[in-house]
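Below you'll find only one chain, the form predicted alone, shown as structure tokens.
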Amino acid sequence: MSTDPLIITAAICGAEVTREMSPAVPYTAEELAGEAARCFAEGARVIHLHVRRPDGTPTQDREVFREAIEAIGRQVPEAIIQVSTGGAVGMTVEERTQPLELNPEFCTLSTGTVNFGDDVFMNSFPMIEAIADKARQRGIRMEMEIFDAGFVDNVLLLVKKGVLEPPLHFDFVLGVPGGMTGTVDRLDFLLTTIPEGSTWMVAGVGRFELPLAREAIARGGQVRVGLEDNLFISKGVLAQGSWELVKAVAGYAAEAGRPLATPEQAREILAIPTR
């Protein structure tokens, strides 16, 4: 059992969830601060940041991604946000790469191409070389998000092509319909083809959420939470918010003797730069 400090990564809006399906799903820029307030305070250190046009409406529009990030940067300036690169499905790789010029310090890059329920989330190798090109030059520290398992292989292809430099992150992102699923089974399988010297990271989505941040916990993995994975706290139960989630994580390191780890801890385990 890990006693290192956990990293909780707070997934607090997303692209695909909607106010329809919960009322938690925040919004404006203001309610993005909010949120990431709210979820900083039960212990998560970075804040995964899609954005949203006032009517709900997924956008990487770099204008909207300055809002949020200054509203969260007021309200939690300690705190780790990370913009998304995968934006929503059939964005192109101009729209999706908007927020990386404004330097944020964390950035995701998708490596592979994955059914998205009835939808093809696409990223081919050029796709992925030109976001991961922006970001190298800008010196944003990159996520490796894995929704299977071909996805690590193309991590090290473009490692030996020099795209992507070690040490290298991963996001584990399971359940997604078309993608591999969220069982014990395949998390242990994808910890055996990561380099070592790589920090890593799950995120279950829907009910393999809260099992899967458990599972992290024992491995000495780090944990994705939040609204855009999953929005129910137990079956049938809505979740108040991303911060719900993240305190049952908070919950869950307590007991296995995990310490939630400091922005300062949480940079330095994730290798991002000294800005």
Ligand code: KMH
Second form
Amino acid sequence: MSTDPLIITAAICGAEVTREMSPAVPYTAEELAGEAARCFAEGARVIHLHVRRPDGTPTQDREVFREAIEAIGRQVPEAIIQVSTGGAVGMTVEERTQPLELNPEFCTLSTGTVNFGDDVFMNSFPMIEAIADKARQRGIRMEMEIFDAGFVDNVLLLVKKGVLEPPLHFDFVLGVPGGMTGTVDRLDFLLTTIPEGSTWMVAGVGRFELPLAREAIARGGQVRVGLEDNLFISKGVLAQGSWELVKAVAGYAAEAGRPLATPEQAREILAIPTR
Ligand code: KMH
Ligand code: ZN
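Having seen the form predicted alone, I'd like the form predicted in complex with the ligand now, please.
Next comes the full complex, this chain leading.
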């Protein structure tokens, strides 16, 4: 059993979930900041950030990101903001990488193409490399988003090519319809595929979220939860916000004897360069 500090990432908004699905989904900068602050108070140290237009349409617009990042910074300056470069399905690389122009400290990088419900989340090698180059040039730490086993192999190819550099940090996003499912045997297999010295996290989607969080905690990994991935705190019961899911995970950590990471410890574990 690991007693290492646990880093909880809160995925508070996403690009797919809507207010119609849950009234707790934040859209505006102030709503995002309020939710980020509540998640931080419950123990989340990383805020995985997507942004929306006022009507809820997902966007990667740089200025909309700027507003949200500034609002979060005012409320929780210690939080680590991880901008999404995935955006929503169908967006171009140019659209998706706009938030990198704000020089955030952390971002995502999806390393393969996957069926995403009835859509396709497209990430050809030229797309992945273009996103990675833009992040690397700006010194932005990247988290590898792994929706299926081949995504890890793609990371290894990109390391060989010099596009990505260890130490690597992986996020296993398990349970997307079209990607790898969220059972523990899938997690255990993935853990055999990543290079020694890597750090990792699990983001279980839908009903897989909370059970996989417990499994990750037991294995010494990190955890992502939030409304982007799952709207429910228990079967048929909507979470009051991402903060309630963070609170549940903080409870699992306490039971398992894992302290919650401080923001400084989180930056150190994730190898986020100090600025
Ligand atoms: N919205 C998904 C299509 C990321 O944030 O980097 C992609 C996504 C991944 O959410
Ligand atoms: Zn995302």
